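What follows is a single chain, given as structure tokens, in the form predicted alone.
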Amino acid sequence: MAVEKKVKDPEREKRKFQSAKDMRELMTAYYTEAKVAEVDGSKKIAWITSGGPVEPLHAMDVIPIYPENHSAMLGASKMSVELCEVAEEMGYSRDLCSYFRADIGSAVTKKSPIPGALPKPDFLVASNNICGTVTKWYEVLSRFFEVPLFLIDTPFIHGEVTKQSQRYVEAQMEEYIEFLEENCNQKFDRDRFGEVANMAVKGVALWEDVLATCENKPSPMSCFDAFFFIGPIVTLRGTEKCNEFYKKLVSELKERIENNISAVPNEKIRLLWDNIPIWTRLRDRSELFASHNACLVADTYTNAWARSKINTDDPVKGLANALHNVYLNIDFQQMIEEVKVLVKRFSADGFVIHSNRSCKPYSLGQFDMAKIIQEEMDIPTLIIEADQTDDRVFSEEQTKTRVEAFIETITDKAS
């Protein structure tokens, strides 16, 4: 019997990136090269936290590797769930982060969409700018794989950096280079490093030029497709490389812009998103919202690679301001400004909140949040209940009959 070929659908093979291609072959050259390294020893390869300092890495030619990154790609791969609970077989409690607990399952089952995991560390770095939990997690690396750890200890920012707390990051950031140093067996050259800090703030620039693309009605990508092009503003974020993916990047968004092609076909609301991804689910809730021609045009997760920027003066300094100002390390008033800059900026309808269980940092005070933005910029606001990885506390129908209520709400708002 004759097998019926599937039938593309043209809108949707129209609205595809050509970037796309692209990134996966970046990112895959970029791993292929770590697993290399880790065979025959050519490049030094450092574990480092998303809001740690990686261009002093890239200025000692280390190879950077991002557990979280790892963990999102072990959520969207459907590995995320099955690797949590051999974390919690050793011991490890279900309350900790999913990006936590499917990194260690991974390390001891060598289970990855990456063929043989993650390569093994020369060493590891971390800053708590993004949460408390890092330090503990790179704890339990640093034993496992028997590596030294540097931990970078950036101060909660209440209002603004203090000249105390600048210079006391500013000398973690001196020892920093004395630990790449002494673990790579080479002197670090600031010259260098200068370079790399300058590529890296035109990386920046650029990933600010992708993400102000949405702001075009109708919008040329979701946020759903921002997750997606993130990969390089975090892993090679002061590399020509990355430089040279954004510049693609957003002249493809200039011409989908041209041609009128957007996200969502017949967009009719625009929304913005806060939180973490729901990286299980990504295109399901792409989907889900598109079905009510609704376009998450931006979101407070993509943009926060997009707001710390390092003065390149004097790049020990600049990024030593640079990590302080970590959006997880302001305090909750900067937050809801933000927020509020970005509804106006992107002309959001309504406001979406992923509550997180496992980023605590991220999800506390998200209520007041809401209740905040939708008196204040007179948006309906939704909270939807989930996890970043880790799908055993996600409901499709509650959140599928929230979404609803919520898209009509905005509806009935507008006419």
The other form holds:
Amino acid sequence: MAVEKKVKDPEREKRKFQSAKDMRELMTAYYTEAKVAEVDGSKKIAWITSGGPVEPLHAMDVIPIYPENHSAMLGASKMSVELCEVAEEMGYSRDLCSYFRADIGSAVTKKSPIPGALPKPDFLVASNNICGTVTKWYEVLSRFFEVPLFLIDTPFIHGEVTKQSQRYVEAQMEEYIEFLEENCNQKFDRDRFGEVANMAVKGVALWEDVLATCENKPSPMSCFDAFFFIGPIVTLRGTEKCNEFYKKLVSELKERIENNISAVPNEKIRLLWDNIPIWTRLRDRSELFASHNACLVADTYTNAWARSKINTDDPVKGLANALHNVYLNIDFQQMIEEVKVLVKRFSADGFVIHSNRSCKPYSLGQFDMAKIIQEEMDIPTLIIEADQTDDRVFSEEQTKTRVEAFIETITDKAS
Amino acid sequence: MGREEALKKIRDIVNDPVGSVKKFKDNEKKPVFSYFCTYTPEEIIHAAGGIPFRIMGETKSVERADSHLQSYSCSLVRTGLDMALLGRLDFIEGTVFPHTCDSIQRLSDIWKANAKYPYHTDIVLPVKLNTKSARNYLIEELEAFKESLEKHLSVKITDEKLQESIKLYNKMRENLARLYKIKRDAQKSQQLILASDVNNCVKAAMYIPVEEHNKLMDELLDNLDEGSNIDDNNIDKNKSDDRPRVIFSGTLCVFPEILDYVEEAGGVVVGDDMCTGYRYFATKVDESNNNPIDAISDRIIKRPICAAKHNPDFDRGSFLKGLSKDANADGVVFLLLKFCDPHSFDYPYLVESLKEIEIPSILIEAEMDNPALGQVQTRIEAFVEMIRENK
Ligand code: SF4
Ligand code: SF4
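Now show me the form predicted together with the partner chain, since the one above was the form predicted alone.
All chains and molecules follow, beginning with the one already shown.
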């Protein structure tokens, strides 16, 4: 079998993103502000789940912190396994989501690429619109930090949103506002919130524009880049800074298209990715695919952030609705429909599915999904068994062999 | 019918749930509605003229489900789907999926796409149980379920019917509670009933029509009461009972032999916080409430919670400590299905809580299709020995 060659790209410099530096600065400033607030108490800090309602926090001047994002960082910096092991020593099963294990491991040991680890929360906000795991995870955090937890319970959508579940989520938005008022000792300013919601809508639209540039052939960026650039739309959604950043990124991407700079030098194969990235192997994966002239042009994960739009006529209700309808909160028949749209929009030649041991709501059902997409869209599918941040369940050799076989199938099909 | 005969009947039901419920279905000409989780409002199914039947998977290797479900989903989900794919459930009218965990949630999707029964519904119960809005939602969701059954079966579920069903189910709950009390308080010399048989009695309630269960339990309990003399002063109080007393906590127990291992090693099982045990029958529906759906919702909120629910007003650690104290327990066996997220999350906290009252525990993770029972037995023996020495 051929040994993978690290293709030295002579134009590598040219392909580097200007925005990468901006983004690092943006994220560093964000974490620095939070660390300062932790010490001087100038602002309240809330830990929140990735699907949670962050806009009201910005409206209340609370700094939102995303443990999931941090766990991804722990994965990318190869610290996650060690921290998962800490959690396992505490009695947490190795079968639990590795984001959680890495997070609690970091909270206990204070180990993190961020000096002193994440700033301690004043309170916690969780929404189970992404999984049941976060409900339990935040219960653990609530006991660990001895701080209050507000859970926004968003009933799963089998088929259609029911009237009763809509009412329930809306009622909880009002309860959430009360919770915030109590924990911040401050009235909730609905006008200010309206402004934040507007800003968030614009941010989401910009993020959509970012991803849409990948419809171009060749694609100016790959989903590996998108995984990196997703930070602000998750953490800073609803702020001016977030939107500024994406405006610049969109222009940079458009420039790349004009100058014919593509993510993969000689793009021949376009692929769609499903599930959370394998953060510990991002670089390797990206290079492995690129070495076969294959570009992962889109993915269900970063696109999930482009679909939750708040109706700003009544932003509180609008936010409730947006939360309720996120990608992981809908049944897989509906997910399949969305995947089909992505396949068409991004002209994908194949579908790469990450069966992610950590994330059951994302992964269970993928076998059926693969079959249906393969049949109905007539494109090959590949299932990779791995984990988002627990590198111990990854088999390099096996993955490589399977990716190669998969690429071959696509190539044969094209010729 | 004597005690042995009643117990044998119950054992037969548990050994062949599918065969047993089919017989009732054929005799009574009633549709069977299967379900996975004890939060299912059985009374509503019963009042609609159906037989509720809990799917607990099967303790054998998976044949077909592996091409639909990853190996990291729990064995209940995998073996349950296997039953459907193998046609073992072809006699059912349909399935009811109350919202439990991420795995069940996706199983519902897969089930719907691959196991085609005439009826399929999701009762998306609230996860949160401590607020007024959650309560309202729960009531509306149960109303919607009621309507969907009415429509499917072209029947009317009147309040009167529901109230009758509630009475029957409350009777079942009372019976099981009485059985638990007898078991808990029995002296060593009495050897009234094995732990596995107690467990079988609970499970049988999930498999056969409630009326039949009530009949069987009446027989059994009359017999047991006779031999138990629980409230009688005749018990030789001096005869000290030195058996280590053990409680189980966790998901569902599909291997009753595991309970017997405790007793074979000289211990006694005196209670549990399991969904094939106490959690299933604890808390009755308030019969004096003349809005039956409201009353059923109330029970769902008030019963001891499962790890998959969120209720800041109900602390599972304190609850387990309370159970242990009431039963005078010496040790706790955590029995979890491997890959069960909600329960695995609670486990370290529950162990900590027990440490506060100096109760030791062990963890057993079982897979239905690969139980490794020999190893389990050895570990339980060692545990019972350890707590005996601690006593
Ligand atoms: S990775 Fe999946 S299980 Fe883990 S927190 Fe995210 S959505 Fe939940
Ligand atoms: S055993 Fe656990 S993971 Fe399996 S269905 Fe029940 S709650 Fe879900």
